[in-house]
Amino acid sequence: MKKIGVLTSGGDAPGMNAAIRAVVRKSIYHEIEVYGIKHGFQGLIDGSIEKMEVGSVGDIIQRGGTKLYSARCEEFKTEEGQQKGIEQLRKHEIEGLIVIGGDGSFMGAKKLTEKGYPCIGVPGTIDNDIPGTDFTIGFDTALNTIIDAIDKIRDTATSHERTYVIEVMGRNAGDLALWSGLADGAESVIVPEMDDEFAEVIERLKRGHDRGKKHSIIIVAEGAGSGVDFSKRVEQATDLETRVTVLGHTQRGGSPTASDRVLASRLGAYAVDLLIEGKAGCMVGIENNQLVNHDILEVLNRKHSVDMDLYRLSKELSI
């Protein structure tokens, strides 16, 4: 393989920069060149695609969102527009490819497999809501901007003795507010995976303030409901002053943390060693802190789910 390309699909997340560089630089270490395609899938059927040099990543690792620029595009998911991506693949000699991103771009990168271009998929998202790999780069990045966030909610919390509800991204995936439940102390969280405990949460609260608990935080995955319809039924529920805060999207922006930055390069790097083996139609993941790789197609068919023991422990020290 003399020719790879790279691009960064969907919805950004911090860390990609890194995966970025890592494929740039693992690439050329074995003297192969490397081509971003930016813009993503539509980059690829545009034909906004340059040759990347080692100075090209320099400065980046450090970066939140993707140098390559990411857009969602409807065109790729059909034939003709596959095929135009294919013509700009051979009118650039591009042996190989490496797809950043989620679910959605994962199915491109399986369909250019299919029609004979290899591709690897690296999972960018901060959802955290791919199976086969623990950890999807940006996660733990946003999972600390959410922990910053309400810990500085809390202290307007406890002063004024409210009750605060809060929303958190995380599509139709529990895993940020679960991790962030647990770790900021949350008396309630919920997620989509699981059903609606209302009655539980009215019930935790009221024991709360009647042992004197002045204040209480309640974490709401966006997947779950709106965060402002929960409030106002906890309020009508208990009559205790509510207030909500959605969090949006401070949560994908920001400079990576240093997990996040490790994580990326290992799998950037990962793919590149794939493309070389002669691997394709897969995804690189991270289980029990090894690399390894799964069929794109096997990933896409499974589903998604939280830890539940994670979630048991949570309920457990918010009594």
Contents of the next structure:
Amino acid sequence: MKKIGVLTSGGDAPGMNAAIRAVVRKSIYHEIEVYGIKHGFQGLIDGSIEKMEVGSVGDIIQRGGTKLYSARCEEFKTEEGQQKGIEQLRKHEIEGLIVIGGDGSFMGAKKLTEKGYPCIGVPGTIDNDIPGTDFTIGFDTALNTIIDAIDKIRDTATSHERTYVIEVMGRNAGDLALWSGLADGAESVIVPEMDDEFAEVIERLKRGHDRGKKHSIIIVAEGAGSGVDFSKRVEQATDLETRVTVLGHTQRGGSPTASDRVLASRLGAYAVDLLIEGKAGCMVGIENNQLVNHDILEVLNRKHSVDMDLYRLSKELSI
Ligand code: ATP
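Having seen the form predicted on its own, the form predicted together with adenosine-5'-triphosphate:
So here's everything in the complex, that chain up top.
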């Protein structure tokens, strides 16, 4: 392998830059030329491709977002779109591609692999919704952003003796909600993976109130429904004054945590190693702190689930 390409695709995540840096530096370390493709698969189709040097990725390890920009590209889901991408890869004599993104982006990588272009996926998404890895790049940073916000909201909740409903991101996964709930001692956490537990939430609120508790924090994962709707239901079912905060895109940005930078560096470098070894159509991940790789299709056929031990623990600690 003499030339490889790297792109970021789907929603951006803090730590993507650290992953790009690792891909570029590890490739150059192995005397492989590396090309950055801007704007994800859209940039691949458009030929937005440029050679990267050691210095191209200087001063980015600490930055959120992605230096290569990200995009969603409907055209790439079509045969014609993929063919255009392949033509660009051929033109630049790129022999392998590293795709940093979420499960949708991995499908694009798989399609290219099936058409003869070896691709490796690196999981970059704050949602932590990709099976085959304990953590995705960006999850830890988003989690810390959420915790910082909830700590601040808690001050107001306490001062005004209110119930706060906080809606967090995560697409169809409840990991951000569950982990932030545990880390912040929330009274209830609502995740899409579990059935509606509204009655239990109300019972817990009333029990706390009866014992003199004046404020509560309820975290709702976006995949479980709207925080605004949930807060209305709470007000209807109790006489507690309720407020809602939707944290939104603040969760996607910011300087990556040390943990995300290290994870991104390990996964990015490992992806290069796999391409050198002749692997293709797989994603890299971390399981029990060990680097692993799995076939993309096998992974995407698995259903994501939240950690049930953590879910039970969050309930036990918020009696
Ligand atoms: P996140 O979930 O964090 O936003 P993602 O990678 O899952 O990231 P998607 O919007 O699902 O985000 O996918 C990103 C891009 O990957 C799409 O815009 C498209 O270009 C490509 N893609 C998605 N699904 C396919 C597919 N089935 N075949 C080819 N390309 C695909």
